[in-house]
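Let's start with one chain on its own, the form predicted on its own, as structure tokens.
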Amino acid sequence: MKSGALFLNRLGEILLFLSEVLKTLWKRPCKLELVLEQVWHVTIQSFPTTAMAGFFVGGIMTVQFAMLVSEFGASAYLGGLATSATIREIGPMLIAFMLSGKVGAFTSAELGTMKVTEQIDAIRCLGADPIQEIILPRFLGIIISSFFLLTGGLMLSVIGGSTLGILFAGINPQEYVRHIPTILGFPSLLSGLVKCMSYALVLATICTFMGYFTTGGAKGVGRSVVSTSVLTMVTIVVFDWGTSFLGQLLMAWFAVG
């Protein structure tokens, strides 16, 4: 019961926090400037980390449905078969696990250090608002290079489960896309790219406010690093639940119309 009533305790704070971040967005927008400089410095920082999942992430899954479509003399449909269950379900998932430890650990640790050294007390006593000038720079910077990533990565994994055809299973890069349009509908294809930008958002948020909030020091700061990876993890898989659930449903209202 008491981890119960911590936990919707914490998911209150958090809703509470975007809410006021998002009011602040509505009414005193940050800078372009400083959002566009998040935006660089998260994307050079954590490209070759998703480039790398991405790519393996897609030749896992070739290796994976290769063994089961060769029993059944289906390997031209290898590709679409790897692509759309990659794109769909598995690929945003494990690319947003390393972002987490990447984007969201590092700016987590920037903002509690901020916070633990008076640097944002000094930013409120000089008259200015330390959400808008740096909460919510990172978080516009976070969300927008997040998404552009968790896309990336889900395109290189083509790259990863075709070459991985083609060692695996001898299938040549033409065989392996030429059924990828025919499996990945565009259901599909959506429902990849909503489970990017909700990834993309749970991470900004989790991040952004567990630095914030960070008391206690050193030690403080790397409990809320820990505390921000465990977090956004849990909540994505909650996440990827519910989009897999409305992903159906969309996939079956297509299907009907």
The other form holds:
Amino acid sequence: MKSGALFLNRLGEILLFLSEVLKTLWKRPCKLELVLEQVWHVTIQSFPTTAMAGFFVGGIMTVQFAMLVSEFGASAYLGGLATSATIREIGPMLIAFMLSGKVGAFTSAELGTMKVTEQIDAIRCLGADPIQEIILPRFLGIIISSFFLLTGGLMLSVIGGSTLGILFAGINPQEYVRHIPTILGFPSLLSGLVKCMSYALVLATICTFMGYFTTGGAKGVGRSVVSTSVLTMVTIVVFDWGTSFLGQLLMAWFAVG
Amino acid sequence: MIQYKKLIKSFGTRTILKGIDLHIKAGEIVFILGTSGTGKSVLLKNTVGLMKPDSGEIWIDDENVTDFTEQQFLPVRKKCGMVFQHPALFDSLSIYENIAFGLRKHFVLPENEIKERVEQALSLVNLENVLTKRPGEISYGMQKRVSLARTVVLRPKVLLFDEPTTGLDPVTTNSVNSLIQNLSRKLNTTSMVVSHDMHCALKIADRIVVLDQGQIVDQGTPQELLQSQVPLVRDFLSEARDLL
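Previous: the form predicted on its own; requested now: the form predicted together with the partner chain:
Below is the entire complex, every chain and molecule, led by the chain shown above.
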């Protein structure tokens, strides 16, 4: 009962924080160069990790599907099945997990340190709005770069799937590629992109919130970093279910239409 | 200048300030002394709106600022500069940009005037050749001085110092204390200094206020405090005499 109340309380705080950030974006947007600086930093820092994760996620899916489809004599569909499953489901989620451990943890630690060393109070005393000055550039920077990192990671997962499949599972490259457009339709691509966007929003909101409301010195910063990773991953799984469910409903609606 | 009327502030079930009544006159250097957790920093943070009191009133220059919004607090923060316990410098900016930060936010000034005021502020805290450096490239004591320069560059009427000498060696402590005294006299400001350091308070304060458990237990000039019979004040005094 108590933990339920705590959960609802935290959810309310996060939503209020998000509304404050969006209100600031609407009324007093931050400087574009601050956002671009964040986009550059996040992308440069995280591209190797997400690229590698994407490449091997694609490889894993291909190897797993290869074993199954060969049993049914449907090897021709391997490329389509593995790519579709990666782009619609596993790819965005696993890459987002990687980003939560890297970008999310880094941002909440950075903001948390600023909070416990009174830099955020100093910003207020010097006549600036900390949401506009430090939260908004990070929030937007993380959303933009995470979206590109996730979609870039997904592209690499397709390359990884085909390359590792060809090298280690003896798959015919032409056969692998031939049925990708048959199975991976526009709805699958759209589903993957919507997931990337929603995970980027989750990641940016949670890490900036946890960092901004850090209390309790170095220990508090540590707590914020751990909470950011755990909360982001749990929320991403919940959002994954939500977007999948919504996707099914939309596809059914389009099919009927 | 600054007046607190029956100020109460709690965190959860713990009441930190239990009805503070205090009047700081213009031009005074007032030291707020007390053990850790007695609400000294909370008092300063309430003054500039970084925290909101649960009840009571705060008056600055005959204006009740207690229920001011963040926007309404901007002019108050322009005239009440706060120096934090940590240097609280922005790591990603150079020393020059750190000091110019408040000037850019509070005023519309040409770049040459900003530069002139930044250099003046740095010379007031006896620092030079650090403008292009980052906070991480200078010592902690120098960072504290830069933090002081960042506040005085705004030419505030009130200076609020939150434990300005915590974490400093005795030599730097002495120099920061002299700076507080000199700046207050040179800039003709009112100063409130939160500290544990009775030795320094006796040397430079016009008035010393002693807080215990969220209440004022004694106050007066250094000479008056030397005659105090309040046990906490006696403890502070004996510690200060040990240092002499």
